[in-house]
Every structure is written in C-alpha cells, then in structure tokens.
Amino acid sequence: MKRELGVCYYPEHWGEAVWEEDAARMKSLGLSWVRIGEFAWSRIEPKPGAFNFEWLDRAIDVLGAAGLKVVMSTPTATPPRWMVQKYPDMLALDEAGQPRRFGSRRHYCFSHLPYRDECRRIARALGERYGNNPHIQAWQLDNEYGCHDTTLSYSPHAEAGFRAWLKEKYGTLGALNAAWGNVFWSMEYATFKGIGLPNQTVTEPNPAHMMAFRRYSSDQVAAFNRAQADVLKSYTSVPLIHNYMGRITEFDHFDVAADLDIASWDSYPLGFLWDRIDTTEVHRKRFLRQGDPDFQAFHHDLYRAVGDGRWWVMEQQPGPVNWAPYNPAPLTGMARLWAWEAYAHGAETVCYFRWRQAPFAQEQMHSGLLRPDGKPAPAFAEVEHLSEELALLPDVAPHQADVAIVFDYPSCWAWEVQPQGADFHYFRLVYEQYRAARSLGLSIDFVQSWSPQIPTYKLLLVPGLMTMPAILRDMLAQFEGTSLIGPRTNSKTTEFSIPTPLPPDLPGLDCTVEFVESLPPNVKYQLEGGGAFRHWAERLTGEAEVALTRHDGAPAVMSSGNMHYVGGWPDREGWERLIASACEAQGIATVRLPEGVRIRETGRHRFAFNYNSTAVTLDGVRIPAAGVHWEDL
C-alpha cells in the first residue's frame, strides 16, 4: 500500500485569495491528503438551520482541482454559541459540579441526548451535501475524544443516563446492591432514583459504583460516536476516521473504533515528554527536542491494533507546541523521522498540524508548515525531503510480530479506582514493560483479552489486567509460546471485588496472591541476579516453582513451564531481565540497543531510528542525529 502525506487546513481562517496558490503548494510539496471543517460549525450553520455552503464548497474544489484528497470533518467538537443558548444544560459538569464554560471546545456532555441529536442532523446535512463529493475520500468523527479530561460529565443528563443504564444491566436492586457490596457502609439502595453520581463524596466513594460510572461514560462515548458513523454511513462509501490522543485512557477506544474504517491520533512527541510521561528530568533534558523514544511508538503499535491494522496519524508536530508546560523547537530532522517511524509501524498517512501558523486565538504560538507570513517554516524542507524518499521506498506494510501485549482499557480505570498506590498506573506499567521489550529490539503488537490471534504469538505479555476473561484463560492453558503474566492480573471480578479462588487463578499454576503492598519511591525489593521492584510487590505462595526470589528470600515469579506470574512492578533492568529469558526460551532474538536507538521491522525492511542528539553506530552503519536507516530483510 502507498504510503502518504497530509496536512491539516483551515480555509475559514483564510481570505479565499490564497486558497488555490496554498492547494498548488501542497501539491508542490508532495502532499496528498487535507483535512477540513473540523471546528468549522460556527461558519457552516451561523444561525440555527441557516446554512452557507457556498464557502466550503469552494474550498472543497479549490483542493480537489489541485489533486488533493480531502478528509471532511464533522465539527461536532465546537458547538457554536447558538447551540449553547439553545441547549445551556449541554455542558459538561466536572467533578466538582461546576459547567465547562463555552469559549473554548469540548464543551458538551457525552450524556446530552438533545446535542447528539443536533449531532446527527449537522453530520446528515453535509452528508447530503457531500456523501458523493468526489475529491472528499474519507470523514473524520468530531476531534479528539475525551481531550481535556471531557470523557466523564457529572451532568443532570449523566445521571439520568447512568441510572437507566444501571437499571438495563443490573434489573433490579438487589442484584445491584449485590455486586456492588452496598452493605457496607449502609449504601443500599431502594430506588433506581436514589443512586447519585460518584462524586463529591466525603471519602472515596464505593469502586464498583466508581467502576459502573466509568462503563457507562465509555459506552456514552461509543454512543455518541456511533450516532455519526450510522448517519454518514447512508451517504458515503469512504472511509470513517476518529482522530485520538497521546494516553487518552478514559474511554474504550476498541469499542469506538467498532463502527470506524480507520484510527488515527495525534502524534505531538515534544509536547507529550513534559506532560504525558512519567520519567526524570535527566530524561526529559536528553529527549527535549526529540521526544521520548518510545511514546510514540507504543500509540502506533496501540492505534494498530485499535484500527485492525488500518490507521494513520492525522496530526503530527512540525514544530513548538503551544500547550505544554515547556514547547522546544524539535532537533533538525525530527519532523523527518517522526513520520518514518509511524510508516514503518504500518501508517497509511501521516498529517501534519497544521499547514499555516494561525496568528490568533488559542493556538497562534503553535507552529505549522509555513509560518503566518506564509513563508516555509523549518519543517517544510523536511517534509519536501520525506515525500521524496516516499516516491522511492517500496512497501513498508508491517507483518505480526514475534510477541503481543495485552491492552485493556477497563483495566486502566480499575486502577485508577483503586490504585492501592500514588505510583500505581495501567498505562505506566504497560508502557514500561513496552520500553524494556523495545530496547532489547523488539517489534511489538498489541491484542484484545480476547483476541484470537493470541495463539499465534511467541510471547504474551499480560500486565495488570483486572479481570481475565473465560476465553484468554483457555487460551493460556493451551498457548505453546512463553507468557509473563502480572502483576495484579485477575485480581478483581468484573464488579470490583475481590474474587474466589484468589488471583491470579491461572491454569495449571499453584501460585496464590496472599497479600500486596504498594511501596514509596525510596523502597525496592531486588531481585536476585539483579533489577529490583518498586511501586508494587505481591506475597506469593504455592506449589508452582519458584523462578526468581526477592532478596529478602521471597519468590518473585512463580512459574508452571512457559507460563510465568510475576509478583511485582520490575524496573527497567528487572523487565529487560524477564523479557529477554522469556525470548530466549522461545529463540527470539534480542539486542540491548544504544540509548535512544529503538528498530521496528516490517514485512521487507528492518527500520531503525536515532532519538540522540549525536550519530550513533548500530551493526557498523553510522545513523546521524535524529536520523534515520533501513535496510532490507
């Protein structure tokens, strides 16, 4: 499949005289998508049911004529001031019951039934408008789910939405108070109505509430998305796309993508080093205008699997960011290998955000591809580079790699329920168990709990999946590759309690989790032969054999042939350790790679990707500062 390039594009901000002279530089640049209209309601509809096409229709051909594909968007994330005035009791509340104002974006409640209807009928009308455009060749759904903490809305409309969704799942209110443990603390319910919103509680509140809540404000996000999808559906046969962000947990984002063709996020490395990452400050120093090494290969890897194989990047940085605590400009060639490194992980298209620098609003400091002036900024000349080398590169479509992780997004907000620890989170100890695999010069991909490709798969990695499904347990008891399973797997029934047999209640394993501790930052247990845990260590017993003990003597993985349990949150040396054994025993070869050097192989090429500042050399080649090599396999 050709690999391509795109931009983001805002003609509304644009006086219509530089529409054809910009749709002529990008096709120059060797660019060949642009995305359109996503915050553009305010202009489309100005006035309720009073619409001007006329503008965009122009834009529309202004690009297409130029031989541009175009992405239009529905502009559902910007309701505009009309809609507000109609609808006030369609903001968001947060957690502390206050409205998310208007005056910026994301500013509607998942739950508002009324405003996902305006939603439908926004979406219907430029589906009747352009469902049969020809230069449009796919749709983008809102912009950005959950961005800005939005996913969760303790609205009047929440908690009429979540009551009757309760009342669905549960039946009664016996069966609630049940699952739910309410006689503790005297929280049974008589009444349906009764049941309030977790929030605003003296202390916490009870976590299968907490748990239930976060169900259903996923399934509100599903929802609300699907509205669209169905919509367009009747009017366009091209694909629909979301657009999703960089450790945006707070949806299941599997379920959203169940009525999408494609996934896409939003790839910003320099912005997300300082406030998406937990690392130290010598690390954010040596990756300040790189971004992290492995960030943004594990959203590529993850949007993978979500798209089921199909995603691109529909927005990637080209320069400072006007959103993070600090916003660096990136090292020269960034611009360059940030894109490379998404194709050779399977990208349809990369997009850069955006094509020029806005010189108002919020994001004026956010640079693009030209300056305001409409002069070339820095990565112009970059991305003019990369289209070249795409026209001369063959396919670079990835091919299943050796070994898999299990994702689960339900399984992030269990343990932001519960977390038992301030250091414990789903997304940290998943991606640092990715970073260890990668710097050992892996390529990794990412499964469902239930994914039938499991088998297939030489290592499965299963970190602190809540609940382990009937369907994952039968596999294990049958996988033949090697499995590291923990820790806290299968250590809460799906109603958060603790279950019967204790966890982790794996097949063929006589290992028991007696008790957990949560460890501060100051605290470690080592391990035997070295590394050490932190954050999280777990009292083992049991019959299974012991294949790693602490140094106070107590076993820290427990293991029956190829599967292993292990008890603690290893540090980095202690994952490189488990993970390399675990390869070992299955040939897979491993490589302890430079610092800030990581390979990614396809099904033809083996890619690798220089984050340092200065040239490294890797098998005898020399790769340069922010550069990067590929050879064929």
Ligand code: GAL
Given for the second form:
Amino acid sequence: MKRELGVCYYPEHWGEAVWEEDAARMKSLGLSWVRIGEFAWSRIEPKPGAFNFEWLDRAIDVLGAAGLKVVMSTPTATPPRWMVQKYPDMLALDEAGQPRRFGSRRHYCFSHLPYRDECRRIARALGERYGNNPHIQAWQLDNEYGCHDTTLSYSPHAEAGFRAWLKEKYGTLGALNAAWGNVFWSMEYATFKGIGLPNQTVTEPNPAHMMAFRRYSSDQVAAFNRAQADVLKSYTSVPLIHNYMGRITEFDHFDVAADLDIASWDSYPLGFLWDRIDTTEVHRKRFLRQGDPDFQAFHHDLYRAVGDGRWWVMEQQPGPVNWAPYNPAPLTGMARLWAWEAYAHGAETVCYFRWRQAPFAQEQMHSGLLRPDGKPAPAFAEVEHLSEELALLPDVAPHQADVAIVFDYPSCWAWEVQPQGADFHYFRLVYEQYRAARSLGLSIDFVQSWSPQIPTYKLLLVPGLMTMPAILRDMLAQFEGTSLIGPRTNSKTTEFSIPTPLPPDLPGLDCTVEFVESLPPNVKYQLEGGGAFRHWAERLTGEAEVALTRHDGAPAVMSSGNMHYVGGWPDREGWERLIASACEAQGIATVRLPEGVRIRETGRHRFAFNYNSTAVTLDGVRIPAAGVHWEDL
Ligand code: GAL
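In place of the form predicted alone, output the structure of the form predicted together with ligand GAL.
Okay, now the whole complex, with that chain kicking things off.
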C-alpha cells in the first residue's frame, strides 16, 4: 500500500472563490486526502430540519474534481445553538454538578439519548446525500471523543442511564450490594432508584461504585459512536474512522474501534510535551521544538492495535499550536520527521491540521500549511519535500515486533479510582516501560490482555493489569517466550476487591504479594546491581526463585523459568536492566541508543529518528538534527 498525505480543510471558513485554487494547490503539493465537515453543523442545518447542502455539494465537487479523496465527517462534536435551546439538559455536568456550557465544542452528555437520536438523524441526512458520492472515500465520526475532559458527565441523564445499566448487569440489588461490598459503612441499597452517581460524597466513594461508573461511561462513548456507525453503514461501504487523541484514557478505545474500520489520532508533539507528559524541565527544554521522542511512537503503536492494523494520523501539527501553556515553533525538519515516524510505525495516511490558518475565533494563533494570507507557512516546503520522497520510496511493509505490551483501559480507570499513592498512574507506568524498551532499540506492539496473538511474541510485558483474564493466565502457562509481569498485576477482581489467592496468582509461580507500599518522591529501594524501585514497592514472599534482590534484602523479582514477576515500579535503569536481560534470554538484539534517537523496524527497513537539535552518529552514519535515516534490512 502506498503511504499518503492529506490535510484538514474548512470550506465554510473561506469564500467559495478560493476553493478551486486551494484544491489545485493541495493536489500539486502531493496531497491525496482532504478531511472536511466535522464542525459544520450550523451551516449544514442552520435551523432544525432546514438543511443547506448546496454549499457542501459544491465544496465536495471542487475538491473531488481536483483529484482529491474526501473524508466526510459527521459534525456531532459541535451541536449548534438551536440544538442546546431545544434540549437544555443535553449539556454534560462536571463533577461539581456545573453545566459545560455552549460556546466552544464537545458540550454534549454521552448519556443524553435524544441528542444521540439527533446525531443519528444528521448522520442519516449526510448518508442519504453523500453515501454514494464517488469523491467521498472515507468518513470520520464526530471529533476526538473524550477530549477536553468530556467522557464523564454527572447529569440526570447519566444517572438514569447508569441505574438501568446496573440493573442489566447485576439483576438484583442483593447481587450488586454483595459485589460492591456495600455492607461497609452501611452503603447498602434497597432500590436501583436509590443509587446515585459517585460524585460529591463526603470522602471517597466505594471504589467498586466508581469503577462501575467508569465502565458505564466508557460504554456510552462506544454506544454513541455505534449509533452513527450503524446509520452510515447502511449508506456507504467506504471506511469509517474516528480521530482519537493523545493520552485520553477515559473510554475503552478498543470498544469504540470495534464498530469502525480504521483508527486515527491527532498528533501535536509540542503541545503534548507540556500537558500530557510527566517529565522534568530539563527534558522539556531539550525537546522543546521536537516533542518527546517516545510520545508519538507510543500512540502510533497503540492506535495500530486499536485499529487492528489499520490506522492514520488524522491531524498532524505543522507549526506552533495555540493551546499549550507555551507554543514554540518546531525545529525545521520536524514536520517531515513526524510524518516519516508515523509511516515507519505503519500509518497509511498522515493529514496535516490545517490547510490555512484561520484569522478568527479560538484557533487564530494555530498555524497551518498556509498563513492566514494564503502564502506558504514554513511547513509547506517540508511537506513538498516529503511528498517527493514518498513517491520514490518503496513501500513501508508491515511487521510484527518481537516485543508486546498489554494495554488495558479499565486498568487505567482502576488506578485512578484507587491509586494508593499520589504518583501511581497506569499510563505513566506503561509509558516508562515503553520508553525504556525503545531506548534499547526495540520495536514494540501493543496487545489486549486476551489477544490470541500473545503466544507469537518473544517477550511479553504486563504492567499494572488490574485483573488477569483466565485466557491470559492459560496463555502464560504455555508461553514459550519470556514474560515480565507487574507491578500491581492481577491485584483486583473485576468488581474491585482483593482476590484470593492473593496476587499475583500466576501459573507455576509460587509468589505472593504480602503487602504493598507507595512511596513519596525521592524515596527509593535500590536494586542489587543498579536501578531502583520508586513510587511503588511490594513485599514478595513464596518459594519461587528470587531473581533480583533489593539492597534491603527483600525480593524485587521472583521467577519461574522465563516468567518473572516484578514487585515494584522500576526507574529507567531498572526497567532497562530487566528488559535487556529478558531480551538476552530470547536472543533479541538490544543496543543502548543515544538520547533522543529511536529506531523502528518495518518488514524491509530500519528507520532511525533523531529528535535532537544536533546531529548524532549511529553505527557510523551521521543523522542530522531532526533527521531521519533508513536502510534496507
Ligand atoms: C485537535 C482538534 C482540532 C483542533 C486542533 C488544534 O485536538 O481535533 O479541531 O482544535 O486540535 O491543535
């Protein structure tokens, strides 16, 4: 498959006079795709039921006639003013019970069923009109579910929906009270109507109650998406896509993806450095104009799994953005590097956000490929160069990595519900492990905890998995590769209680977590031979072999053959040691890469990316600042 380029375009922001010229310029820049329509509801349906499609018909014609493929979107992330007047109770309520008001976007509550019907209705209207339009080669549903903290809503609609969901799940109040342990603090319920949402309690609510609400809320995102997907599927057979965001974990992306054909995500490396990554000022300064060297790759790998192999970057940062606390310009070369990195991780298409910088409204300070006056912005030339390179390069062949990490959204909710220590974040735990593995030159896949692919990997990492499904336990019992499991893995039942036998309860491994400790910053347990546990440490007992010991003599890792349980949160050196020795056992080559340099292997090439602002030499090859190098395997 040829890798492609695209751009996000808002015909409704510009006079029709420029559409033709814009389309011709996109085409001559080497772009294949143009995404439109995701915020255009007030222009498509200015009044309830009164559609105005003519302008959109013309826009699609102009873009299509220029030879561009259109991604048409449903505009449901931006319900217009009349919609909110029609349904004042469709607004999401925050944890304090305050409405998230009209005047920006994503102001709807996922549990509001009349709004969900309105979304079906607009999807139907669009499907009827454009389902067979030959220029439309893909659809995007809504825009960035969950962004701006919008998955959870504490509205009366959410409360009613939650009660119905509980009734369906537990059947009886006896079962619910027993599952949650409501005898504790006299929290037993006598009616489903008596169950409220877990906000505004005096001290923490029952974690089982909170976990159930998190599962319910995630299900609503999937159901909301499914409502539109089902409608569109009856009008079109081209792929359906959603654009996910970076480090949004409040809903299970795998569940949403089950109704779609392609996963995509919106990559803003310089903004994410400030608001999505737990790191130091020194690190931020070093990568200020490049972004964190692992954050983009992490999401590329995760969304490749979410899309079951098919994924895009739907929005790629081209220059300074407007929304982070500080918005520097990317180093020259980064707009090209970010795209190459996406292709190396398997992206089919990379679309830049946006074509022309808007001179008005919230994002007037957000750059595009063109300046507000229509002249090229700095990224334009990079994209020009990139499209020439893409035409020359042989295809980027898909490739299964040797190493897989289990990623599980409910585990993220579980450790938010009851972190047991201020620094315990699931995302952070997985991310640090991923970073350590990548700094050893490894390519990585993500898998779900029950994936039938698991036995085909040589090294399996299972950090912080709340509950181990029986199928994974069985696969581990037979696993021929090496597994590194923990910390905190299999430490709760699905109903959020401590299981018996006590964790980790792994097949053939006589090891028990007797108690756990969370640690404040700067308190560490040093490990024999280097590295330390921080944030979290477990007291391991049992007859299994002690493969690594802490300085205080307590077991740090206990093992049986190639299965290892890690009883703490290793620092960078700790993870690197553990992963390197697991790789050695499996004959997987590792290399200590220079800081800011990362490798990704595809079926035919080894790509190297230099995120530094200075050149580096890798295996005798000089890679310039913000440079990409590839060689045949
Ligand atoms: C994305 C969003 C776009 C635009 C962009 C700005 O999160 O999907 O509509 O707001 O951010 O960086």
